[in-house]
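Quick heads-up: it's one chain on its own, the form predicted on its own, in structure tokens.
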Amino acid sequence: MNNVTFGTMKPIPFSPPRIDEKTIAAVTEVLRSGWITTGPKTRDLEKKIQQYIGGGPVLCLNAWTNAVELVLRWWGVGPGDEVIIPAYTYAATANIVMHVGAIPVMIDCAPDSFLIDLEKMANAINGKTKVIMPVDFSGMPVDYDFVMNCVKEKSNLFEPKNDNQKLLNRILIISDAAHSFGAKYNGQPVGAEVDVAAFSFHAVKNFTTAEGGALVFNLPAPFDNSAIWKQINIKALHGQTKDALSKTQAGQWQYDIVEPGFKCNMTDLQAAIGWVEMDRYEVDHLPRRKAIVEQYAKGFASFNWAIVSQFQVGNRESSYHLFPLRIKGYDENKRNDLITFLAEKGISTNVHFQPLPRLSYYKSIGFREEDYPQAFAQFENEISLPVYFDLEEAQVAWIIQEIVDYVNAHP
């Protein structure tokens, strides 16, 4: 790479949300409406997302974490049950399994991949397995055809514990699609491939509502996905049979509590942010992120120390949520030195993720780092570079130049 003089560049954050005058106007409109909790904007956003994905009913809630925990509870997951997850993911994926008293079964990454090893996943299935929750790391979808075919082929091992489990008569698949809103599977936006898809709309995600998330219900017949939507929505509102908007209708104040539920609803203030972004997501937001990722990939392509992930594989295409760069020959300390160097230059970066078995809690209950060698090989030299809509080409070029100069000087 030719040395380029960039002069004085302004600091680069890691992943700020896309907030512009359209976003501000939409939130202001909701504030002025006087209806700021769950209401018409939230329900409208759900319809927009369902239309975009082409899947079943969509329920927007306050976070991926609470949304998926509600699904685990609806499915009846509890003590003695096992939920298969990757070892390479954020803690939320495992924490919710612990919340319901079940056992997280962690699977290593496939060689030279951030995604779950599908063969090891298949081998881990037994009679206690009630859910498999693969993770679409950085926006790259898992091979969901493999996962679905696997659980169907191994349905003879399934031991149902309640009526819903007897009706499906196989393991439930929940896609941890926290990174992959807008990713493509067979040319279509992800969200309709498995029983339940779960998105995160956290502030750093490529599609955000500040905080929030969404569930997409795609269970096969004879399940009624609209009925499941209602059941989960009740769980998300303290077990209350009517939400605030429904109770405002003439004579409809009275409600019932049918279970001791939770409080997980999305507000119209949050939905307004997503409502704006939905209208421009495919036409300008995703293309800009893709262009940034491609600029990074091209900039590092000629250096044999740069390990660049694939963003399109067969029928799967990333949502370009992250650009995870791995540096051949670097260990964790050398990677951290690079992060510090970039921070001193004003370039914010991150690491995705610390494998779960290295975290204190999961160590304390018996998970060992040495049992997940592929996950730790991915982690120790990974650095996530800034990717966001307003990141400029010149800024991307500067980031590339600083990393190239540093690594060449510190092999």
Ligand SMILES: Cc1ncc(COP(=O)(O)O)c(C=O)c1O
The other form holds:
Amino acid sequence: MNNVTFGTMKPIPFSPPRIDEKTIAAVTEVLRSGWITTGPKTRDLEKKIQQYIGGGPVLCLNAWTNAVELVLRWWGVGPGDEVIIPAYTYAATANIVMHVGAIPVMIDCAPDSFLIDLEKMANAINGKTKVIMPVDFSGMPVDYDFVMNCVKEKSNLFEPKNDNQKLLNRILIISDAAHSFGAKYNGQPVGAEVDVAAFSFHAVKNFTTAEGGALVFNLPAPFDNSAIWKQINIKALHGQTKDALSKTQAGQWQYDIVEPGFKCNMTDLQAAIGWVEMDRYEVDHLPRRKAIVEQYAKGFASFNWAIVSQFQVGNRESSYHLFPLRIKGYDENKRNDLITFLAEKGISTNVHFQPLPRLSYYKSIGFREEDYPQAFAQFENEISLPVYFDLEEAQVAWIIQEIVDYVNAHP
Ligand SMILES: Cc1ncc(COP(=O)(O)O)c(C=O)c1O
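Next up, the form predicted together with this ligand. The previous block was the form predicted on its own.
Below: every chain and molecule of the assembly, starting with the one above.
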């Protein structure tokens, strides 16, 4: 094949949401129902997600960011505490640590990997560490067994500061599963392996509610995960003891405020989008993403300049959220030229991620790029290719051909 075959291809966006008549009908139904904020659709979506994952209770809120910040606050993370995160992530993972006044401890990637270096993570644990938040980059789950065993083995270092921390008596593990809804761990959808799993349903994610996120509470006994659900739900609604829907019931107008909470509930309008997707996500959405990723992997397999990630490793399988291609020998400038070339052809791509120590704010508080050599090696030649449900086989073939022709001509 050559470019002539693809002469009439239409522009390809990076990651548009899967919206069709079913989605539009579900949102319209909520619009016509007279109840558009948090209500039956949100609660139903939570039940569907819990059933799918098979873990503890699920709470849907308006974003991963606010949801996880509330978990940090519930756990009592504050000044003087440390939270271990990867340097290779989106700013949200670190920003919420700053919001609660704690210190983000950033760990480099493992060699030739986008995931956190687990040995370095283990070595960073000390008495101040209150949370570890690894990231399932691109939808590939981290080795949760290693992380959970590690904090149990190091529980003697843990210095509890409040009753919940005394009860668990070890570091809390929150998975930044923003990319990995539908990824598999031991053949099961991820979400039940760590204390709290946190998904993002942002517009570009595999599974979206336009903006949104979900928490799955799996704390071990004697913690009461339903009680934690209620506590965080109250935090997400100004510390108010009743939500808007309960207040509409006869004689139920009165409420109390038990803390100066936040405001980050999910609306039923948003939940309707996910509610439709839930029934078909495993049936046709994930298989389509997997097929796209496999087509890319096959298309680049014979070129020794193409570094393709692994999407299945042992008991872990990706959610096929991103296809991060790395080009051997490319530096940032060459990678950026390729992005511009593709954009001019009508192919949108992206870069995941700029390691946080490269960004002005994190530089200004003392993080240095040179301390994260693996992260920078991953970043400088990475380009994320389009992956979305409606992307067609011929479009993927075109993207592959344009990249192959370009890189062969610009080694
Ligand atoms: C790794 C990671 N963590 C957290 C987030 C934040 O998610 P949200 O936009 O739902 O707050 C994102 C969003 O892109 C992300 O990529």
